[in-house]
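The data below hold one chain only, encoded as structure tokens and taken in the form predicted on its own.
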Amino acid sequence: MKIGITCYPTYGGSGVVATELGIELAARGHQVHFITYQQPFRLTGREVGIYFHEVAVTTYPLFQYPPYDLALASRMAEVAEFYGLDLLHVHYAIPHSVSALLARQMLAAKGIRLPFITTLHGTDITLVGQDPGYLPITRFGIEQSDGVTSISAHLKEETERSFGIKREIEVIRNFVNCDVYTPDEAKRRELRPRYATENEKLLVHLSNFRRVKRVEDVVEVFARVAQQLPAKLMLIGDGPDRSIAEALALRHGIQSRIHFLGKQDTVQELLPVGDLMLMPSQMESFGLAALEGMACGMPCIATRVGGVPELVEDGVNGLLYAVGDVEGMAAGAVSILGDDARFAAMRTAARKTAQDKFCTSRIIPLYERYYERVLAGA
């Protein structure tokens, strides 16, 4: 197939997953073209069977904002129609959606069937799509989608709920690449004497540091473990609470404990030298890099929130406490990380729950057959 994918080619969840489902069917014979305003930062550019289109946006005076959802629509139509493509596959509700849904009419006016798929990926729907300026817009690009995916059962239910959707949603959940993400030894045997000795723990925590993932919680939640055991503490992303992170390390006496390596394109060669995984959010739709973190072999103390229990089953790969636990998070982690056989069951458990469930050679398979499905009923 030939299809065209568009995200926001950030380091936010949806860009990743939308960014690797490329990566993965071009892997497979399909032909991946990406359609947005940068290339995705997974992206080497060298990648076979993978084209970037940027989206132009133009400035003018006229515009105190410039309009990039239409630039996106006409850009789509165009790529679409120059190389023949079979679908589009749009991950974000907004405005990418909306912005299929002209493609796909001004493409029509030609004799051009051109059917786009939504993918819900979480904050489109449990927080933007749901302010009263975007609400109707985003039930509209939901409903009018040819095909409509979600990462979790939960983030289905919700988007049911808040939206008052009737269509089918098809729940096809995050993947990771086992062959990629995996214990490795040799790596790190030579990466870990940079962040932490050999009788240290160390602590990691993946996100882009918005409200939302709760970065001071993390910080919090190792200094309590740091006064029981050995550790240190590995912060990897960048976002607008780092500054709070830091502010708090210094606060509490631990910073030269904490490694802040901003934003990193291969977490892959980091997280297999991490021992526990660190994911207090206030909501998560699934929780992509815990499931990074365990394909490389580490459990993960997570909050009981969204579509996080469908990711880690409390007790046997991961622990689940409540939003802002920080006590109970903190003796958890001390819990896992004292105790050398559960620690060593929870690790491998980690990784099997992975490759069980999540592995890209599951989870692709069901995009494709969702991609014919759609040009079959289209």
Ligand code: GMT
Contents of the next structure:
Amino acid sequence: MKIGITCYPTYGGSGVVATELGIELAARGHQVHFITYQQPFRLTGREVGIYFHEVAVTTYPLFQYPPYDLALASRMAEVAEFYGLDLLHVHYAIPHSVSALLARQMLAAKGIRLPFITTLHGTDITLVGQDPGYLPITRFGIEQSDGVTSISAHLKEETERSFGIKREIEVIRNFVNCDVYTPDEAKRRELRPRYATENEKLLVHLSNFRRVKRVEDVVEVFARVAQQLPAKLMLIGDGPDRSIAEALALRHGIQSRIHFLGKQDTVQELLPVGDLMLMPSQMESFGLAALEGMACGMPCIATRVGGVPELVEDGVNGLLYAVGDVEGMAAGAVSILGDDARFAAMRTAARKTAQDKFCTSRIIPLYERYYERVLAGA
Ligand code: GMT
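Since we've got the form predicted on its own here, give me the form predicted in complex with the named molecule too.
Everything in the complex follows now, all chains and molecules, and the chain you saw is the first one.
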């Protein structure tokens, strides 16, 4: 198939999922065209079967807000016509589903068929999409899509509840390439000494440091863990709340125990080095970062929110707590890390969950079948 993919290329989990999906589809022989304002950050530009089409947004003194949505719709229609795309797959409903709808209409006027699929990721439904200024148009974009997928059952239910949407929504959960994200022992031996000594445990948090991630809870949990056992914390990512985390680390006097690594392109090289993942988010429709960590053999201490329980099984491959329960999360972390047998069992279970339920080899065919169904029905 010839598939056009649109996403936010530089920021957030939806862009990561869209990019990884494109890479996997191209590896399976499909032709993939990314139509985005910048090359997605996990692409090198040299992948076979992947093409990148930049959306240039022309500005003009009259435009206080340059119309990106229109430039995107226009580019979608051009690329689809030029390359004979079979369908568009847009990630994050706002504004991508509406731009795709316009592109479909532009081509229909020329007698060209261009169905589009919208994948819902999270804040497009639970946060931004709830804004009264965006809700009606978001609902319209979802209803008009030829296919809609959701990255968790929780998000599907939330979409039906909060938007009153009755149409069919297919749940296709997020995925990880278990050959790339793997408990790489060689990498662990090589890199771990940089971040922790042999007798220290290494806790890891990976996010875009937005409010919803509750990065201050990561530091609070770690401060408590570090009082009870030798440990270090690796913080991967960057964003608005990094300064808050730094200030809190200073207040606790644990700044020398924390590695702030900033944004990293190849997290698959870092994750095998860690022991335990922390994801104390206010909300996660899925929690891709936890899945990537689990595939590398890290159990996850997380909050019982959104779609997280579809991934983290309490007491098996991680532990779940109420939002803000830093005492509980710290006690849970110490109990896992202080018990070698339990820790080893949870490491194995975390990896097994990723392999058995969320591996690309399981999930990508679901997308392919869904594309075929939509194409057959469009
Ligand atoms: O919160 C983020 O990391 C960004 C956001 C996005 O849409 O870019 O992430 C959402 O999509 C991810 C990929 O499907 C999910 O793993 C995250 O759980 C989800 N974030 C929230 O629901 C807050």
